[in-house]
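Here we start with a single chain on its own, the form predicted alone, put down as structure tokens.
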Amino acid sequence: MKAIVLGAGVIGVTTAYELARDGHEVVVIDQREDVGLETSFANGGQLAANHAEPWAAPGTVSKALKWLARKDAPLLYRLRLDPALWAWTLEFLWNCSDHRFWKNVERILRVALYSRERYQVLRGELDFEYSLRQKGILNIYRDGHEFDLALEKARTMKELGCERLALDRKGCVDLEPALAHSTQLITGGTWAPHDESGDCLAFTQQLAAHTRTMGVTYQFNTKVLGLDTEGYKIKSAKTDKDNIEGDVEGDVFVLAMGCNSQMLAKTLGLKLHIYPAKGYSLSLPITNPDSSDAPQISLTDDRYKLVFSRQGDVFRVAGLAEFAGYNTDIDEQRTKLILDNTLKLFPRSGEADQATFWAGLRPATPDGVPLLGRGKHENLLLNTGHGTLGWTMAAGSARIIADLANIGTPHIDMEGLGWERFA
């Protein structure tokens, strides 16, 4: 069988690996010049199965209203004449109830925890360096109310298979000594010991290199314009190339194009409820890599929607959410917010003038649940809409797609993961 994977981010490359592992001929097509140059390029680097929660949650609406007029808000909603954003927002608000939040948490965790199992299998088969740290992820909280809510949530999450251990301020500092230098108050934290962190781009690049040894071919600098159909099946991917690579035929097609997935699906009459959520990241060379000045474990600051991870001698900080269409321009006020909060929390980690910034688009669904499964056409498979959890869910999502391509049954329940839930 010949499989055509559309998209060469961490989702597409991991899917190509699983398909090739099953013995299929695989071609990966991407509009960029190499793998991992969109959302996978400079993200927060967390493999955070125990932190897999949707943005649509009780309390989000009241917070968003307070943030509405603030340029320094963690979530920035740029009002614009954009019907797609309005429609997405209405669905987002509908998912903010307590009942729907926990339903979506269960669906996300179903994929994320399965993905954690698949990463263990993958690491047993492959051996390459991507700054993997298996020290867990620490969530920090600034006041007692925030902390109490987090502890209540942790108790419920435990029933769904998540482990989050409560720590007071001293416990947080003992776990991560770099917090001792913080100029900001920390009340306490929850630690997920089984979560991990690393360099998503390095992982994607090295996995892609390995897939080439398995026979996977890559067509870069190639834009997919549409999908040609024949009855209820897709026959080929129509690209912008005029040569022999112009139309790429296959037996199964995997849509893994992140934010661009919904535009291509639209040409097939399939509406995918995805909207781009711009995020920012900061990369800061660590001044004293052998000291406790910069953190050794990965952290999440929920108040400012920031995640922190060490990737070799570089300190990566990523987060914020901005709804502004497909705009990837870097807003200096937003980057200043990240840098200021980073140096308040870890004042000895690095020098401000050494920081570099990046912005990218995450493919967000209104309920935070990815879009996995079959499309309307029998040989179209959807692997998109993972939001901020692309790397976290990549291994599990890829195995699910490979099982479906083999006309097999995935190892997890697929209820509520497909596009049909929005129909």
Ligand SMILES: Cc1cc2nc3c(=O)[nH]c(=O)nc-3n(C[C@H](O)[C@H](O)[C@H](O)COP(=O)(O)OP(=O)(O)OC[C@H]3O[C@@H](n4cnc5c(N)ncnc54)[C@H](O)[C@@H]3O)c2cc1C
Second form
Amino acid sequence: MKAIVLGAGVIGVTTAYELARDGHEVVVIDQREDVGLETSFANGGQLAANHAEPWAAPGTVSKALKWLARKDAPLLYRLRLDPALWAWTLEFLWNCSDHRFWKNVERILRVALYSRERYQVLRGELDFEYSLRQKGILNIYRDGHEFDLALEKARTMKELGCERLALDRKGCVDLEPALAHSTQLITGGTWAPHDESGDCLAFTQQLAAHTRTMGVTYQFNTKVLGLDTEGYKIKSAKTDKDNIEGDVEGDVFVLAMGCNSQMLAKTLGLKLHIYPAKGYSLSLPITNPDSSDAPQISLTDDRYKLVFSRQGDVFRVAGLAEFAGYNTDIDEQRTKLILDNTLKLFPRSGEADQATFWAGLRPATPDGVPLLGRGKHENLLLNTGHGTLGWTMAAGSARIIADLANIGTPHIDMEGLGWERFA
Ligand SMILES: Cc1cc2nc3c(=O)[nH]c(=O)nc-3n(C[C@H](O)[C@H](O)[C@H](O)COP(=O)(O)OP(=O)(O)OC[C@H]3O[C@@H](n4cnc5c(N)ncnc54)[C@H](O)[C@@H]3O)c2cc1C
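Switching forms now, from the form predicted alone to the form predicted in complex with the ligand, please provide the structure.
Entire complex below, previous chain first.
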């Protein structure tokens, strides 16, 4: 069987690996000049199955209203003449009830925990260096109210299979000595010991290099413009190349184009609720890599929605969300916000004057659940809409898609993961 994977981010490359592993001929097409150059480029680096919580949650609307007037808000929503944003927002609001929140947590968790299992299998098969740290993720809280809510949530998450241990301020500092230098008040934290962190781009690049040795071919600098159909099947991918590589025929097509997936799906009459949620990251060279000045474990600052992870000798900080269309311009006010908060929390972590910034677009669905499974055409497989947790869910999602391509049954229940939930 010949499989065509559309998109060479972490999702597309991991899918190419699983398909090649099953013995299929695989071609990956991407508009960029190499793998992982869009949203998978400089993300927060967390493999955070135990943080499988969607943004659409009971308290989100009241928080978002408070943030509307603030320039330092973690979330910016720019009201614009954009029907796609309005439709997405309505679905988002509908998903903010307590009942729907927990339903969505269960769905995300199903994929994320399966993915954690698949990463273990993958690590057994491959030997890569991508700054993997298996020290858990510590969430820190600034006041008693935030902390109490987190503890309540941790109890319910435990029933769903997620372990988060409660720590007081001293427990947090014992676990992460770099917090001792913080100028911020920290009330307590919850620690998910089984979560991990690493460098998503290094992982994607090395996996792609490995897939080449398995026979996978990559067609770069090639933009997919549409899909040619014949009855209920996709026949070929139409690209912007007018040579022999222009129309790429295959038996099965995997849609893994991140935020652009919905545009291509639309040409087939398939509506995918994906909207770009812009985020930023900051990379700081660590001043003293061997000291405890920069954190050793990965952390999340719940109030400012920032995640921190060490990637080799670089300290990566990522977060913020902006709903403002498809632009990746760097807004200096927003990057300053990240840098200031980082230096308050970890004053000795890195060389602030050498900081580099990046912005990327999370392919966000309104309920936070990815879009996995068959499209309307029987040989179109969707592997997209992974939002805030694309790297976390990549290995599991890829295996699900390979199982579907083999006309097999995925190892997890597919209830509520497909496009049909928004139809
Ligand atoms: C600030 C930030 C922090 C994050 N932190 C984390 C984290 O800590 N942990 C985590 O798990 N996730 C995190 N994420 C989310 C994660 O990065 C994404 O979910 C993931 O990268 C999505 O991967 P993807 O392969 O679907 O998309 P992408 O990486 O965007 O790949 C899509 C590919 O499709 C290609 N493409 C698009 N259109 C076309 C076309 N027409 N023709 C050909 N090719 C096309 C693009 O060039 C691109 O290479 C973060 C995201 C951001 C923005």
